[in-house]
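First, one chain by itself: the form predicted alone, in structure tokens.
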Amino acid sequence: MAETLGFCEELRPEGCGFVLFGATGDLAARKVLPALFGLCEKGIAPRNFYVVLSGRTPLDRPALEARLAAALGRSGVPPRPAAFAAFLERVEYLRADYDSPAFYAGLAAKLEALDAKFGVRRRRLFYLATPPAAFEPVSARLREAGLLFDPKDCTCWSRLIIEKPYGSSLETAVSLASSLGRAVPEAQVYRIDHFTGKETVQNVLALRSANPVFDGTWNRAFVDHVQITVLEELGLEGREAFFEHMGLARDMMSHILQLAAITAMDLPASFHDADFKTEKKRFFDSLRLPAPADVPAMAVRGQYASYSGQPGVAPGSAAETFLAFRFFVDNDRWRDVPFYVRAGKKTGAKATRIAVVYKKPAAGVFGAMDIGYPNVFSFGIQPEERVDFTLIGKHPGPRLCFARREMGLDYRPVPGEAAKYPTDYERLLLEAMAGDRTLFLSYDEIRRMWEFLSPLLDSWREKPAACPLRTYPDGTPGPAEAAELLRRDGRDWV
């Protein structure tokens, strides 16, 4: 039986050209190229649409097509021949020399020719799937070549998409934003965090706004605390050099605080860019910044046991692969409600979820006793996409005993349904084509994230004895001290 749908709102992106820098790199192969193909295969890319792939590797046409086929095959489902052939008709390759003005002049000429061929009219997305060090010089060269034009000056547009990490410190993040600002206005910068594109993350706000019974209790009067869990079964899978420089806290803090914002921000007047960004900014401005003296008690860092023996890892490395911490949001909705976070590599079964844990009864007939369980509203993000609500009821029998019961909802109850709709990256690329920045990160969010993270990093570097790096066995949910972080407050991970 077909599902009956209520109100629906659909993105309608304009025809455009998509330029992918770093097209022969790992990020392009794992995420961006499958997303571009998926949009075309599912019929949700613009009708007038083309792709220019640019990388340093020399590739003739057969080598390009073989490389694309291999990347799409590794992404999950090998492409159907007809769909792949149709995609190839939209794709061109240009060998890159990111430091050469001649390269950008050649790119400009190719884009003009493809605009004419596909009827696009100078509307272009530039995706920088390059190392962050290239963001500034590439954006500056694009500006010098006249490829980053302001939509106020014409009916055309150009947008710049960049990936994390957005700097490695507060100072480098500010410097990066300043350099990008010299090349293109902030309104034309799209900072991707793929967690915001996940259907179940968006469903948190949708459920709250469409069901007042939930949002009416989404506050300090009813909620005891909130938990955010991002655990991964895999280790670093060749990313040791990156982690030696960045560590998990820098790598994951954007994901973590985006999940927190979606959970805890006040509902916007609408789900369009300006209203959404206004409420999200209010949430970030309400984050209580850690005091350096509080870091040893509020955070636990760890490293899985086999990390130190992997190639590329320095002897005695202090890079963390696990992080747990507590924070507070100082606004009327959440004041004094603790938020607990844990995230890590090689921590057992993959699990990303948000749990809103309610207070136990404090008044009424059961107010004087501990019935044993709280209500828990849990959002499973991956690998399972589901919503669960824990209810407390009477256990069958002659005695008055309480038992916990789960009420669950699979987010995708129809087998194969997920294949019809955009993945996280597909959704975000579609939003960028439509000029909707709702799900992308603003500079204000990035700056506040670094203001929050900096005291932790400073304390770990300057006072390592007070903030020791805990070792945990591979495949376990982090060091024991992460559980103790909650137990000191009379709570446990759910």
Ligand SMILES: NC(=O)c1ccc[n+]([C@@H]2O[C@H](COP(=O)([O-])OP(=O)(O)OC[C@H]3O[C@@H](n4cnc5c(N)ncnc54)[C@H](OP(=O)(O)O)[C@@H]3O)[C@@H](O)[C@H]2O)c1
Given for the second form:
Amino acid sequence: MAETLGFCEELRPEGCGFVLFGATGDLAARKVLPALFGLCEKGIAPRNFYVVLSGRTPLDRPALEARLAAALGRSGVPPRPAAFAAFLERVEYLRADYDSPAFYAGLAAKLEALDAKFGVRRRRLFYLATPPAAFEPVSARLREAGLLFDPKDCTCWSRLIIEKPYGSSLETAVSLASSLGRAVPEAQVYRIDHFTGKETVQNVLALRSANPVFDGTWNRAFVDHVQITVLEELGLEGREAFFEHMGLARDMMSHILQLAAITAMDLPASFHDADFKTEKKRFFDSLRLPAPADVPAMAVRGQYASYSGQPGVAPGSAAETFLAFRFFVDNDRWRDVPFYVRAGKKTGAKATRIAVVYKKPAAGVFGAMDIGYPNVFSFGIQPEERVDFTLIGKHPGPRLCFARREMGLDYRPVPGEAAKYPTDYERLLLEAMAGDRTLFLSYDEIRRMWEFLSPLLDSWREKPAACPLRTYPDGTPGPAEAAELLRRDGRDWV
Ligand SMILES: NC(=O)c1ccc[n+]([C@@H]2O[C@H](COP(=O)([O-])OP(=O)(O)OC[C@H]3O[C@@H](n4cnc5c(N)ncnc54)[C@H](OP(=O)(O)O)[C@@H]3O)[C@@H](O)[C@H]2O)c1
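How about the form predicted together with the named molecule, since we already have the form predicted alone?
Below: every chain and molecule of the assembly, starting with the one above.
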């Protein structure tokens, strides 16, 4: 087993109540409910802790328990009966009427009663797993009902957790932020991007921080370019109608830029929220925004062949299921180093990976020899959880002959250990309970993401012929033009 160093203690947050709106939906069933249960089962949820599940669907106690059992069963290993029974003791269901002040008054009374029962001091998280259109009215009603405490006023607190999409354009993102801002201060808004909760993503910064050999060369003097790959084997599988209004760029840009930020940001002075956010913001501020005229040359959009014709897809749909693009980070560390991104659905294999590709040697014994890129530092995020480093070494034998070699580090937890560690959603819920916003997205990041994305979306809408939607065969890694994007620069996807 690996020797552990540093801050290895898992801190158990102080007691709180967790209110889940939209508890009957897909996100709740697949992610939030299993994470709440997992935290309790692993013994890292607060000691004083309760959960209020809320939805418009009427559910009596047996129906609620059956739903919970089904959701937990689908999420992996069926829960152990004793752990499930203990979890149920902490859970209540409240039927919601999100437009009615009476509902919020009833909720307030229930929370007071549950605070008293579980020994919680008015510390509450409200997770809005509802359609985004409900964020504004629900947060406003919570405020009116006096359920969103200002932490300056008392030792109690309330936090709002929401999921992407954070708007569908720059204008709607700004509008959503200002309406949330009227309900709660920014410091109480927790915006989830579940990529940031992944061990493998956090490991990128851990490796960079702890190993000077890497970060010392993590700059334009040594690095030729960076590649970010987020490919999915599956297509939309019944979610086409939702995707028609979204497209891959809107759906994935937050994940892509979070991976870029963790790779390219300067190391923070500490891992505390404020230092981390300061450096992350500096990265986002350094992102070069595309000029509309540059879009055709910097981005390729595609759609897999079988997408059109699926139920819910408009004839001649322009929804992209694939995107490749190049961007630059205008700071001293990365100036003129290209970052290439490809992300897509139904591409034949699932692979989320970051590759830092080092420059070729300019001269010396290799001057005349084409050895390709000698060093590639590659982080497998999912499904492979590994770190690989490519080196050129001597091939065994009598002649001076060189061969490519891989050094690999399997980052999967030791079998048996995995069940003890928080999953990505468990980690994020735990951090929200602890009041640590390090892994959550700030409004600055969201706004900058839309400023980056808007020129692409505008160009595709206003000048579709200049940046055509390319069809790619199902099961292939995107249209040929995505390979061409790198080839024009004398590079290939690694
Ligand atoms: N599913 C995912 O994997 C995923 C991933 C990333 C982000 N998200 C985001 O997470 C949120 C929930 O997504 P979801 O996939 O779980 O959606 P969903 O399956 O449609 O569930 C949403 C839930 O909200 C409730 N609801 C529906 N309309 C409502 C309204 N007008 N006001 C209040 N509640 C309403 C419904 O329950 P009741 O009718 O019982 O109230 C429903 O169960 C969305 O903002 C989505 O964009 C989801």
